[in-house]
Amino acid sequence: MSRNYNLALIGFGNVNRALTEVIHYDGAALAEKLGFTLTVTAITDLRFGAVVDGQGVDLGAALSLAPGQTFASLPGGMETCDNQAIICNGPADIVMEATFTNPEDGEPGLSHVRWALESGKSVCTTNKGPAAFAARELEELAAMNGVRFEFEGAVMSGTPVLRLASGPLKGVGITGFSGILNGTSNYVLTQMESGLSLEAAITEAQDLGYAEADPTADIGGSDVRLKVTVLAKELLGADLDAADVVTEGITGITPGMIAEATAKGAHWKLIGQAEMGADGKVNASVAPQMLDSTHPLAAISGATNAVMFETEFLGRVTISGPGAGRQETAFALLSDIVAIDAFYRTTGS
């Protein structure tokens, strides 16, 4: 008999909605490829309320809700949501956490993840906060309860940078990394090279859906700071807090600076990086850098992300791919579910 995993979706924005569309429209083909089925048994959202149905939520009806409507019109639906009760007591095997990130404390996602792991449920999240602020604690909590905490999509959306580092590159001795980890800021800098002002480039990014209505986290560097914290912990074993990452955004980049770089064949990029020193201490930072055209990250344009690993045995290894996008990030959640399935099969759970 094929396995089935019941999912609770916390947050019904772009990412979890895209995952729902895949399950609803392509569920049969997906099950044939993966060897298990997926059933959404709960959804919570600040705008839509909540719906819980142990037999499976009516996904077509959930996806067709118009702005202003709530899940109350669905069987098992209600206008408000109690995330803690649904996470802890709802009929789910895996909690899909895709809420917003508070860059100062990682909430509310951090609490959502803790509740799920304490309740014996595995977690997949695209939320940077929990991994940046409490990765070790949450991984230990998951191990204690025989479940998994997976967060591949928290750094580069659907591009599997964490699994590459922990899998094929595990034995090459990663000593540091530098990367373009925010698609919005990279898009803005690329458009400034085309002659747009910073403000006009931000507006264009917002119109295209790359930037939020408040782009501060992207342009100011705090989004990259959290991603650097996650990578430093996972790749370098760093005991690092987000506050330890010296951070500068791109608001100080002027058209004159762009023109100067262009004349030299160089490009301004917002770079997040960390390096392990000879004493074992890890230093991390986020700041704009003018990169020569020969640098592996210089040609990364638009909303694309990339990370360059510094290794002992292979030298520099660079991976690039989508750093944003609803479908791309939903793929990261699917890859996390696949990893959880492999864990359960290996452990006989």
The other form holds:
Protein chains: 2
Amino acid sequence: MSRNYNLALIGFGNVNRALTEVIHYDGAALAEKLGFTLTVTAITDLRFGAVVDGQGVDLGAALSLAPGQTFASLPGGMETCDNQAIICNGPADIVMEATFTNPEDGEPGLSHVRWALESGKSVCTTNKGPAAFAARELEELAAMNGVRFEFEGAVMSGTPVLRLASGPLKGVGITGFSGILNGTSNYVLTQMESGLSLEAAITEAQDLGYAEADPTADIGGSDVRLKVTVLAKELLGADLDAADVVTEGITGITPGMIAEATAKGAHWKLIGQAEMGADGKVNASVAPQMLDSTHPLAAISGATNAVMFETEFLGRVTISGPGAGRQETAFALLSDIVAIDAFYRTTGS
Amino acid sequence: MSRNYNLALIGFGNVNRALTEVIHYDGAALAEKLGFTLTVTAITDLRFGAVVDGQGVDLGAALSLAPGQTFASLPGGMETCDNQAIICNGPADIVMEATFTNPEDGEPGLSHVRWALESGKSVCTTNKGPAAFAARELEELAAMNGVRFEFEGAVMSGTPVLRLASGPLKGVGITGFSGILNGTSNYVLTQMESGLSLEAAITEAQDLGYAEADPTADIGGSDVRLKVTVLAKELLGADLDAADVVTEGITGITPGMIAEATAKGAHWKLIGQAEMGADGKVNASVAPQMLDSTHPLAAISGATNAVMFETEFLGRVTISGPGAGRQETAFALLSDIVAIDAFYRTTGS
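With the form predicted on its own done, generate the form predicted in complex with a further copy of the same chain in the same format.
Now the full complex is given, and it begins with the chain already shown.
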């Protein structure tokens, strides 16, 4: 019999919608490539309510809800959205968590992930909250329940930074990293080099859909802070909280500072970084830095993200790629599902 | 009982010597990290002869041969070096092939790899010859014999380009790549931007140990041609030979061309690239290109190497890191051994 995984999608914004489109429109090709099929058996969303159907939700209908409609119009649909009940008792093998992130406590995603793992369901998420606040606890909870907690997309969307470190770079001795981890602020800094003011550049980023209506998390550094926390835990085994990451955004960068850098061939970048000291303690920070043109991150422009690893064996290794985007994020989720499939095959599940 | 792999080192130049130093000086720490021990049971070299000892060659003695000495002074040592007999009949589990590369036919490495795989031994190599000339044949030969042919270090030394593509980027849909794959030529181009002539920059690269006494393969593009051939086969599944890669080196780059590029903020780079056409056919080439400062490879300076993947899901993803070096190459070999260990554990060997 062919292998299939039932998915529960928690949150039906851009991320899970992009995944749904791939499954709905390219399902057959995807199944051939992956070696298993994917069936969406539940979707929940604060705006749309919920739909649960063990035989498979009607994805075409879910994707084409008119404004103001809810899942109640679908078979198995309802106006309300009881995430805990659906995550714990619904028919899913894997829970795809893609709600918003409260930067103070990682909720509501953190609870969603806990409920799923405690119910013996694996989790894929692009939400940085759960990993930033409780990566170790959640990984242990997953191990205890024989399932996986995967979150490749939480740091750089589809660009595989976590799996590069844990796979091909395993054993290389990562002692620190520096990254450009927020596409909006990097786009703003790049546009300021073309003469825009900070405010005008932010407005342009909003018009292009890069920046949120409230760009505080992007510009103020709190988005990067959570990503640095995730990377410090996963790459350096650091025992630190987001509050330990000294954070400064780019609001203090003036056109005069940009001009001064340009005159030297240098670039201002919002850098999230962490390094392990000789005592094994990890220091992490987020702050604007003026990088000389020879620095591996100096030329990372626009909405691109990048991480430079400092390593014992190889010195500096840098990966760059998209840090956002619908299709890119869908790839991150699919790569998480592939990792879960590999785990189940190894464990004979 | 604890797991151990016996290694036969074919060629005792920089590469296998660096590996030997790691095993000799850091063997205990390495074993703890890897979960298995490594015993060198044979070494062969055109200059030093051969030594075979099923209980483990005296690595301290092998590393400290005085000029003019041969392995004949060691237990199990001999003046001559019969690679075929030692590869086929020696006590090794894994053959570490690190001889020189004849750019015309990939020999003698190609024969060494064939003999090893046919004898049921896995192979790790940093030699680009065997993979460039016969990757598919050798992979099939390995599969038929229940062993592995690993060559991560053949393209970018320790920087994991092949395993990034086959692991974390699996399924991303790679449609092409562009790379800076020769550190010597990139160093020469970087130094020409500082005002050196081509000849002076080559001499400097030779003094620093980057360039060979005969820099033809580096400067003329034939080194990159073999690496492009390997990448085109592995990343794009291309059916092509090195002779199909239209190749031009950097000898035609003049100080005037460099100055013209610098005035525009652009950089000349020796780019090896391949792309899959709409008909599925792969076109590959090596040639100097003038890259605009926003190109992901424009800022890769000095002896650093980089590959930019063009992908369906993620657009452009770029990895950069060292493309040479003793320790870096030793890491590549160790990562190959780790991959072989994982394979044996999966297959129950």
